[in-house]
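Presented below, as structure tokens, is a lone chain in the form predicted alone.
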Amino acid sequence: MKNLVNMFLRKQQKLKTINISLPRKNQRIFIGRNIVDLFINESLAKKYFNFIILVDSNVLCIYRNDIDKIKKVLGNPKIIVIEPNEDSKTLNFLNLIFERCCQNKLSRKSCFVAIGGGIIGDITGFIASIYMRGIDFIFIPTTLMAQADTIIDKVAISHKSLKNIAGSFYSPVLTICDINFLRTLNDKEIAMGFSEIIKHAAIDSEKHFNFIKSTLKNNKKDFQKYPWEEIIYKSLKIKSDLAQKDPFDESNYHKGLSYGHTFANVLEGMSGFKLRHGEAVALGMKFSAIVSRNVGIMSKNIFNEQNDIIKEAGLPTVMPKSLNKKTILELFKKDKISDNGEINLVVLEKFGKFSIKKNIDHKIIKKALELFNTI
């Protein structure tokens, strides 16, 4: 098998790999073009007892021939088609999937395969983490967001208005980021993915932030020309490094990945999950930047640079005006990053330097909400 993979790698000149060591799983990520065959080779080499494929309904329509090929090679496993919305990320829907698992006699030596965006990955990962106390799963992300912010060490589902409130520290054993999937995405889907790319750049370094900024400005009208392998590789390297330093989210390294996400979770929940995750993250980064300014750690220049790149990516910087401040404060307290009824938030001093601001005064939160659409 090693020789087969090496032969494949030689044919793929631009193929990039990331190897991640985590307490429960070692994860390998491959980033390149036309690499679905690599997934098939790797899966067969593991000699799993059987598979279940969970696929995004939209992806099935567009790539039915490819999925039929995968299904045939893997021995015609059961396919579960999932609608890519937050209604699918619930315990009720998971019960239906558990029934299918039992009917198809999945064992500890079986494997889940997720093909689709982040919602499909989260659902599959959460099930894999708890079914028989954990079995392998493989992820083939098909959206920019799911590739540039792919699952590393965390999977989750939501409950009512609480985004990703139930979860596990768990990873796929293999992730295949095939750039070819991005060709079928429209401009809005690309913008959604850039929210996470910008977040990773902001918490990593000024150099990487400027690389993303120049990429957006120089190729604004043709995202097909973007150096996707490099963008996605760097984004995932940033994420994987933080996850490996702090796999159980105890030392504040991993929490850096929540930059912009605390307020994003609040917004998504209050909208009944009608607001897209990418839009919410963009608004969440602006909110965290306003708080960072108000507590005196972020310069006006850094704030403006972040705001400009969010706009450049086609993401929103204006918040719905009908939000109830009292509800916002209560949801803040229930977020995963907060504790003891306090409001905690990832704040940014400059690009590459984040910290966790704890027990933020409610007046600061309210002031940031009042200023949001005026700056």
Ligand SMILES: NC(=O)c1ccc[n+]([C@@H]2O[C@H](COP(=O)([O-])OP(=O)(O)OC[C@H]3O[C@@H](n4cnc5c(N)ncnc54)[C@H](O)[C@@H]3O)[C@@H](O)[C@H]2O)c1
Contents of the next structure:
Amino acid sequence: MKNLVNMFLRKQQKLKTINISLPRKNQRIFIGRNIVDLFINESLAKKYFNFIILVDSNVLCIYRNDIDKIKKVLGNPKIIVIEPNEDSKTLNFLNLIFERCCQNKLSRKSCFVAIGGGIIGDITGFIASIYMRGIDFIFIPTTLMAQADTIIDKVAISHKSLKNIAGSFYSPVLTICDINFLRTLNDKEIAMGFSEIIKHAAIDSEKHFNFIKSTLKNNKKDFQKYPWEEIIYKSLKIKSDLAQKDPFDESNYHKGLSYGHTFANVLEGMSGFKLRHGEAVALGMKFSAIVSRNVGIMSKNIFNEQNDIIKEAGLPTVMPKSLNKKTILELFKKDKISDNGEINLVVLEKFGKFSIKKNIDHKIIKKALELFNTI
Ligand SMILES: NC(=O)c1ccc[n+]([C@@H]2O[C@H](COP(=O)([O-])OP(=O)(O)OC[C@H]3O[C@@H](n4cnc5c(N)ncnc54)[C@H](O)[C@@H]3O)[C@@H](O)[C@H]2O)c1
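Moving from the form predicted alone, what structure would you give for the form predicted together with this ligand?
Below is the entire complex, every chain and molecule, led by the chain shown above.
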């Protein structure tokens, strides 16, 4: 009977599902409206010995009643409230969480629950991946960024100016993308999420790129009208297909997801993490497109199309002027995608066709930096 009720509810809520098979863990993602109660229920509570909830401090303020309900269903576990800033994605902060996990007698049969944006997801995922060599975690992403680019087999924290330098290949067992959370995001947070939606579209196909372009152009800031389920589902299909094709990140499919991310990591680190991830990714895609133009593989038309959509989404296309070029080059060499001091970058020929350009001449990087704010 309960199953029938659930089936009925799923139909009503136009639930979309993605099942991901990975070498280390399988992951189920659900996308829909008002769906948290469908999955955070008594049968889930019975599966685990106990839980610990890590929640974003702002989300706790806005959604206190919903979180109280989740707490009650899960047997009133301890809650750790986290400030959503990049300082929380560090080893120092993880020490504090470890202490709390040990105090709360978490065992291999326990489960972490993360409720918040990408920062809360990364911290929880990283700690879940190493606590007792890995225990389950569930993610309830509440930002557009954390839904449309939700964690699939990669979690990381940063060290000094090196963004996401320590991490694991690890996934939540269950991800619940409840569209309902998006209604309390401001325009800036919606724009942040669009950086990854645009990236997924650019590496996927012209058709999907045009769908995102027309959604933005036709609806402007009337976010209620956006077909969120479809946008998030498609973004996550693109991400999960690449992750499954190349689970150990060896054959370059997975690296397509890093389009724009190498320069983004550099910029975030140099800004002392004041620049938001979404802003940095937008600037990173422009940088990769300039390099793609300069090595002769991207047409002016594709470059302009990408620049236009970034602007349309309310994302930046101009970078801070005071950045030191020498430091930029040094940080490029230290990024995960580079080997032996050689600079590597994901480049784009056209929408749906990316590749890894290896050992890029420093002159090309310097030229791209000079040109950046002029085009
Ligand atoms: N591991 C991965 O696959 C992955 C993917 C994408 C991003 N990330 C990481 O995630 C971080 C960026 O994530 P983010 O952009 O979600 O930032 P974030 O976690 O800082 O959240 C952004 C802001 O939105 C607020 N917020 C969250 N949910 C809200 C809601 N429903 N209503 C109103 N306000 C809400 C938060 O309190 C915060 O102020 C970066 O560190 C990035 O590296 C990781």
